[in-house]
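Let's start with one chain on its own, the form predicted on its own, as structure tokens.
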Amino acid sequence: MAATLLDGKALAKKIQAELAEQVAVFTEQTQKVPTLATVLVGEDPASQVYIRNKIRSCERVGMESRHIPLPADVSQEALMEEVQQLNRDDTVHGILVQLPLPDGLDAQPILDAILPAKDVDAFHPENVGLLSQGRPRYLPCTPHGVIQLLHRAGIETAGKHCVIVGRSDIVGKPLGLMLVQRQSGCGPTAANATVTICHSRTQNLRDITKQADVLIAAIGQAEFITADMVKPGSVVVDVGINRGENGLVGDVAFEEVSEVAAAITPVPGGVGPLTVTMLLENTLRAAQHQAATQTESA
């Protein structure tokens, strides 16, 4: 029996409609419009597509976007100054530097320079530390999208074994931190998991993935997860996006795994649209936080 499809595209539209209502209320109450600044260095085609999607999504929910394109040969110092200017700009609530940066630029000090209150990607060490303690300022966008997708589909993680294949700072590690907490923004049923994080040095990987009640693939290898690695009746979330001869594919061999799993996300149209949506939510939260701080200091 084919797996139930977890439609991230439809859910993203629903959550964005909810955000649009919240943005309208915030704007009416404060006379401020939540604003996201995006910085793109160079002309990487994939990055340009991602930025356009973010700008259009801002428009759909009533937010403003400010795009700063920079040449590929921009210096580290000039890029740093752009970030510092955005830090000082009270009309900008969220800052996103599109990755990857061109060769010759060091991303880490740039990301570290973004004010934690404006770090809507939740990459800053302060925000990572708060997340690890279970009191996040903002939730990392892709992991939060995964949890929203599971929660709104009625799939509980509490007491379940969640196996994550991939240990990146963007998906694998923060998602593991979120799932293992006692509480989440979606309640305790969307947390309290037993979490195993697998990676390139994991031995007997197939034996571990077959134990998963919820299997999350975020390894960046096209169709890496095959049917013989999946426990029958489990939930499979595919975070990967890879460009192949036949277009976009995920980290999961979708057709064959669909015959084993109870539920599965497609690529495209699964987690991807929710990543952008959670970025919008963080931008609204940032605007709310900064407005409250300004009121307190007035």
Ligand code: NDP
Second form
Amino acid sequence: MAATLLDGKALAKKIQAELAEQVAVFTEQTQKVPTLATVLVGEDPASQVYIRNKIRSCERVGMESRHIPLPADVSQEALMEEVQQLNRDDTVHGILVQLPLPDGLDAQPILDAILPAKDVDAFHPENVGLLSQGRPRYLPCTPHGVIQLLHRAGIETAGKHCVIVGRSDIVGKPLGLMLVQRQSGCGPTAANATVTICHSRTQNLRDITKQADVLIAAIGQAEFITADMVKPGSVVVDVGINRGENGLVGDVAFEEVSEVAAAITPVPGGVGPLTVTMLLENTLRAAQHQAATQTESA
Ligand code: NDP
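Complement to the form predicted on its own: the form predicted together with the named molecule:
Expanding to the full complex; the earlier chain stays at the top.
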């Protein structure tokens, strides 16, 4: 393997240690513990793993979590009422509704109902709007994780051609928005990219991906990006998580692309651990913001 491995697991541990210190200071100053509420509807095994992971991560950095499991046949109204109760609860700083919701439930009105100040996933239209204007309240977790991974490995995006394959509202689109801004939370070198976003209707995909200095795959198809789609010496970030017979694989054919790229993220152990870490960071920011607002209005 020629490529340098971008180790998301190790970086997540480091950032979580930094967050733990910040949480301790916040708690000492305010006598409050940043608290994340997680809502899980139904018993989807992958969602259960994600939620368990988020709860454990909260504990690791000294935050609290409040888990609300609901049956798969919960009504839209009852789910909405849970969200409204969490909105009203001053001891809850961040709210996360685990997606996807079971068939029959409409996720959009539920996500829209979360108070923007508690929207630690940064999915609310107000938060998306602020992000698109370059003045984010919270940074969306997976895109922020990708940017942290690049930045802390010393990989600059400024002036580079970043090609993102995938245009979802969770990964591709917000990541494109962040990379194209003049500034990022990690400074201007971790922004200012020339961004191309590709999707299933993109023609001549390989011609475009081969131009990428930084290629980011967020497709949801196992080993879709092959070595012949990658520019030699480029950086490849694999957001994909696909469950197959041999466990988890990404959207990138890791072995062969490693021979071409200069740096690459593994799956698992790449972007995934950073997604959770950025959720913790947003929960701390939410708690800080809400504490400051309460002090002002007292
Ligand atoms: P979506 O299914 O919402 O989006 C997939 C995107 O890939 C779509 O824009 C789709 O295009 C595009 N696409 C699909 N097939 C092709 C193709 N043949 N050629 C080009 N583009 C294609 O997925 P998500 O963005 O939610 O997730 C993507 C992957 O990332 C998944 O594997 C998911 O599990 C993983 N993920 C990982 C996270 C992490 O923390 N590591 C967090 C979130 C997601 P179109 O819009 O035209 O359909």
